[in-house]
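Below you'll find only one chain, the form predicted alone, shown as structure tokens.
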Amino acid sequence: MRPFVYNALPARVVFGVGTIGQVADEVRRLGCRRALILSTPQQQGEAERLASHIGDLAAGVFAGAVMHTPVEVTEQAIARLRDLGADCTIALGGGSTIGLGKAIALRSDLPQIAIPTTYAGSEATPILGETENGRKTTQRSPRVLPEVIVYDVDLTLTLPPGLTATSGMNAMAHAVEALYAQDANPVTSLLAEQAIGILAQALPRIVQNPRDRAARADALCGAWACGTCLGSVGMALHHKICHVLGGSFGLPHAETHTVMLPHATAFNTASAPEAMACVARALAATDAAQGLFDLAGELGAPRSLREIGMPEGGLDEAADIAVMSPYWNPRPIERNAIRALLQDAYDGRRPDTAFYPTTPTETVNV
């Protein structure tokens, strides 16, 4: 076994059915008395119901969270937090809302509680992605890791099948990249393979029957495991491209991950064969990239950048940005290869490692 370093992340996880009823106790456990509840505009009703439930512990609601965590929205939320004298935040929602909670924590160092209603998995990571002036950047800091995560299976029962599919594929991307990350280790690799398998089995069941509570519980647990993997290791090509497409072109986060994951996997297959064998095994497929592509199809999820709003004329710019400051990747990054990968994803072509042969001219841009 090769040498490795594993960093365990400190976090309290409350998982079950009806656990939203324990939020008030968790606020008190943090020593807090005035929580600002965060949500998107679409989930403002749920946020206000939570505020009513916890009573005097709620300082108020900020329902302005949006995709990709724009800095200007964070500044608005912090102004609201200060006006209300809040001493902690509660993020109720998906990755957009949880990202806002993280951005506030980075600037204020106030404790936060995350209550995920999707399978994004970002609540389990010390990673924050923010958008400013059309560019999305990420950073890793223990300050942005939520102190408490409350998983309530019941909150996911009304998540539409389409969002369930893309959110679950988004979570799966965290585990896939964890298997070939620069700092991959046996602990996260075991967890990643298990998480991929759990989601691959649960998501089709949910799409067929969205009220399947057992499948919902499996998917939520799998999403937590995927996020835990990402939180313990670094990111690579897949996440870099998704951050470019989301931050610079405004593409929807989960859908972008869903489309790009099979193609980034195919691109890296020859350079990370052991990792890809784990992915294929978890999917019960013969090929990791094609297994992911086929799973997305089975779930009725989008499989091309064209159908989620990417302009074909922006592919050249996306390739340029992606190689400008790339994340570490097991295969060297070369602009023409990335451009070809993006074209295949735009067209929705079924991935094949033969589409991305390595060449002697490839260089590492890290």
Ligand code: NAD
The other form holds:
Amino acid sequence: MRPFVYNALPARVVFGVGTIGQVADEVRRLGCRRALILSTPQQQGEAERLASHIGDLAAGVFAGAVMHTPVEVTEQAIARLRDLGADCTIALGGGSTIGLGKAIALRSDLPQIAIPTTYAGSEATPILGETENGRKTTQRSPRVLPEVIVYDVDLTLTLPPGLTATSGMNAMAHAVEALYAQDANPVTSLLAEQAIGILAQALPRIVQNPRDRAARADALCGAWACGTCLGSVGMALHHKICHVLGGSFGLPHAETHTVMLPHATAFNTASAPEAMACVARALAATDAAQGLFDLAGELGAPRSLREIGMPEGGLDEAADIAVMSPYWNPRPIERNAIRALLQDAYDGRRPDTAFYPTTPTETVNV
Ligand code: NAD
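Which structure goes with the form predicted in complex with nicotinamide-adenine-dinucleotide (NAD), now that we have seen the form predicted alone?
Full complex below, order starting with the chain above.
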């Protein structure tokens, strides 16, 4: 067995059906009395329902969360938090809303309860991405890790099939990269393989019947495991490319992960054979990359960058940015190979691992 270092993150997780009913107890357990509830404009109704449910423990609702956590929105939310004299936040929603809660915690150090309604996994990580003057930057800080996560399966029943598919593939991307992470360890590897298997089984059932509560429970639990992997170990090429495509080309987050994952997996297959064997086993496929591509197809999810708004003329620039200050990756990153990978993803070609060389030709990462 390889030597390893494992850092466990503190987490209190309440998981089940109808657990929204336990949020008031969780607020009191934190020693708090006035929670500011955060949501997107689209989920304001859910946030208001939670506010009336917890009664006097709700200071108010701020329903202004948007994608990529712009600093201006965080400042508005903090102004509201101060006006209302709130002493904690409750983020009810997907990664965008949870990102706002984290940005507030970074500046105020107030405790947070996260109530995730997608599979993005942000609630289990000490990572915060923020946008200022059109630039997205990411940081890790223990201050942004939510103190409590409340998973209520019922809140995911309304997640549309399209977002269910792409958000689920976004979660899987955390687990796939955890398996070949530089700091991979037995705990995250076990979690990752199990989570990929659970999601691969649950997502097709949900797309068939979005109100399948048992499948929703499996997917949400799998997403927690994937988020835990993301929070515990470093990510590699796949996350780097998605960051470039989201940050510099404005591509949608979960869809970008869905399109890129099979291609990044194919790129790394020969350099991380054990990890890829785990992925393939979890997918019940013969090849990890093709298994992921086929799963996205079965889910009716987008499989090409063209479909999700990438301009073909931007592929050269994307390849240039992706090789600048690259993340650690099991296979060294070479610009021409990345450009070819992006073209495959743009065209939505089924990845063929045989086309990727087993020995690296050029090294730019450390
Ligand atoms: P999102 O939070 O932007 O949600 C997308 C849309 O779906 C929103 O309109 C939202 O209101 C709606 N929605 C969410 N849950 C719903 C439900 N159950 N029913 C109906 N509608 C629902 O999407 P996301 O993919 O969860 O989050 C993406 C953001 O999260 C990105 O900015 C990404 O960078 C960030 N993220 C951060 C981390 C991290 O660790 N820091 C991890 C993953 C994602």
